[in-house]
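Only one chain comes next, encoded as structure tokens, the form predicted on its own.
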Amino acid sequence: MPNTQPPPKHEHETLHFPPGFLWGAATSAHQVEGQNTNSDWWEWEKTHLPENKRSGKVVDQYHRFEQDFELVTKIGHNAHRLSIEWSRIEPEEGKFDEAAIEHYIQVLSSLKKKGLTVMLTLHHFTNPLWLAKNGGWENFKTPFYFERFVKTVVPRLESYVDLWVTINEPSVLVWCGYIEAKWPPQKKNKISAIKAMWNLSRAHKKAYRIIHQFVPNAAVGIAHNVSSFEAFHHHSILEDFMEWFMDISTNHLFYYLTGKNTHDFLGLNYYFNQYINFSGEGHFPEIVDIETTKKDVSDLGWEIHPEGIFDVIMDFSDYHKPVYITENGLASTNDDRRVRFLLSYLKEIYHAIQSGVQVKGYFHWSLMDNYEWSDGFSPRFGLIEVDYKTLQRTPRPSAYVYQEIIENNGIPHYLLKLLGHSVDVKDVLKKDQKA
């Protein structure tokens, strides 16, 4: 009788990604620069936060670049992410100082020297102290102040750039700033909300057309906070609509109010999954506490959900744009969950990539651990740990698995051993065989 039999599934191939995929991680200045003395952040921090959750001088980034940098290499990456401080540019309006460039301009260098592509954040929350007393994102004129600091910094930085991020996040600064009301101005007011959207709308609007002037085949885009969503019931009509809703409404809402002709490319933050229940209780679905779930959470208390990084690349996929996965990360001091993370996010994308998307670049957060907004410092999202004491910088071992990743410009089979690939069933049950 002929072997009928069907051959394995299971390949031993490198899942490989598109020749001249980017390979990085991302930072924001004032998390690691230290110092921002100017800036509506840390006037704020002087009010709101114990001294000990205050950035200070932080990783001390702005004076050691270049060590910073040495490292990134050494690990293996092609590419940084990483965003200039508007408030050390202009510390004053409408005065420009040409030492805060320069010093720009020499971080910029560094990075084009040692062979990266640079991916660059004009705005990453923070504002300047006087634009914040000036009414911040609310005021109608702060669009046209951004446009002039755009004017300002991109003929002086742009030999030095690849692909242009305008404003990074601008639901999460309007939702933390405006909504929730956690972060400054800390002013919970929905129509404030919506004067701060509509500005950062017109922001980046402004900043596209700017960058074009000076350099016409640039890439712009932003970095945009996603979501997953998932319905509990998928036959409820109520749970259906209201995750349509959520999805239009945070994921789509900012592409809608600018146009996609304003983006070059398509840059997704991804660290949420979002779970929609109606219990009959109430007239409207709710958001479910993931603390109900007991699913698998970071040490922020983020669910671990790696096939929610796939759907949100496939929703995207009907702009037709090129993807770049600008942020994704986990909050962990256990470096082996840091491990599993990495290689089961990236083998979602690689599923996306394989799906006909165009996914382009990867870019870890974080670099190094950093300042974490109101959080502090007791969130460790780095591929290099950092002594806050010392500042000493210590490569971890997830930073040497994703170097290996780069390497092979793919995940090598031998790596899906460390999500329990190759692991002998019988030895991890360590059951009697004899009988």
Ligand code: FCB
Second form
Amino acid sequence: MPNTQPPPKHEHETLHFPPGFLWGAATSAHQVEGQNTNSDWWEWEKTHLPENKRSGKVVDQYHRFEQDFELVTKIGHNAHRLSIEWSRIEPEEGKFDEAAIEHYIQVLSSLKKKGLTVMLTLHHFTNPLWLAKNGGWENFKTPFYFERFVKTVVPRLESYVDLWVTINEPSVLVWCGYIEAKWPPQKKNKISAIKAMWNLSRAHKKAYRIIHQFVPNAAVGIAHNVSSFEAFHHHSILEDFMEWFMDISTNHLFYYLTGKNTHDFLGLNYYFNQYINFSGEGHFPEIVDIETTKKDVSDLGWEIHPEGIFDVIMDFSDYHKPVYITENGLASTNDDRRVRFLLSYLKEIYHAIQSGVQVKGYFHWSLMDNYEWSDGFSPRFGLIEVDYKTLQRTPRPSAYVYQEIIENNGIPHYLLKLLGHSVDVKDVLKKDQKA
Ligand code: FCB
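Based on the form predicted on its own presented above, generate the structure block for the form predicted together with beta-D-fucopyranose (FCB).
Zooming out: every chain and molecule, the one shown earlier first.
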């Protein structure tokens, strides 16, 4: 339903978010825990990456979670998204490690004791090594293995979890593992990709059913990588057709495969805007290499395009489901850019909410610097900076800007000054801490 309120006055008012909005950050087990030795990624890193690009101890959150969660509350978050590591819980096929489950109970209860709303991801890219050796997601038995894992953990963890994400970015897993083949199992094969996608969708449906068996009123979804698409030439029917095709075959495919009724909410991870161009050569329009456009990009070369998050939220508005932004963030060593990124993307989310979409939470990627898969440690995504030599954690100025947004449950007008360049965060924040 469109909002009937008049459009907000931008001059002086806080851009208010809905009451009870969840404000947090996201991480995944392999990217922060360290020593994840029973997983396919650990094995793959040993043979495919130079030593300085292997995950190793990362930021050692496996042992430092208490300290990290204290920081989470200190910088004002009211929610947190994290994942558990299947390969720790089931290091051998069918053998569940009680100590690992107990560890995650400690982790989750620490978050709950601090009053945080918990979003838990059950599968975030990594697999137990035994599963990978058995054919991984290509194996038609894998959804049953996943089901057994979910059946084991859900009754143990459910009292600490508010929102469940069954699988993180199934389409990225398939793309990077089987099409572009830059991640394990590095198998460039379209048939394998189709099998993997099919099995991931079955695994999600099974997990959805199991979680609801144990927790009838559970909120369950996936964290889905969604892109915005834009034709260069809107008068070109071919480009417009391609835009439509890309949208349904990437953003909507998993929902078609699983059925919309196995999603209580839509978890959207937004990082990419893609331009479509038909140069006249060949038969079809193509996705434009962003470098040729000279647009503003992150340290990973991903375009900074705040309007795109509005576009994807609106694209999904006809599902009529609550939306959580389960990931959105910037790889940059320049924290001023992160401040501008945060404000400009949140402003677009605000406009989507004003346009009638039920967006209920935002999880910034990421809480702290971490292991960025095959890109190693150089991309800096954290609201909290990590010194990888000492493992010391230091909140960046952007963390304090975010804190001030959270305290206001919206974007106070004075913070919008920070959208300008060369504006010092310290001069704008109301609280005298900080940055
Ligand atoms: C997403 C992943 C997450 C992180 C960010 C930068 O695709 O879900 O683990 O690597 O990208």
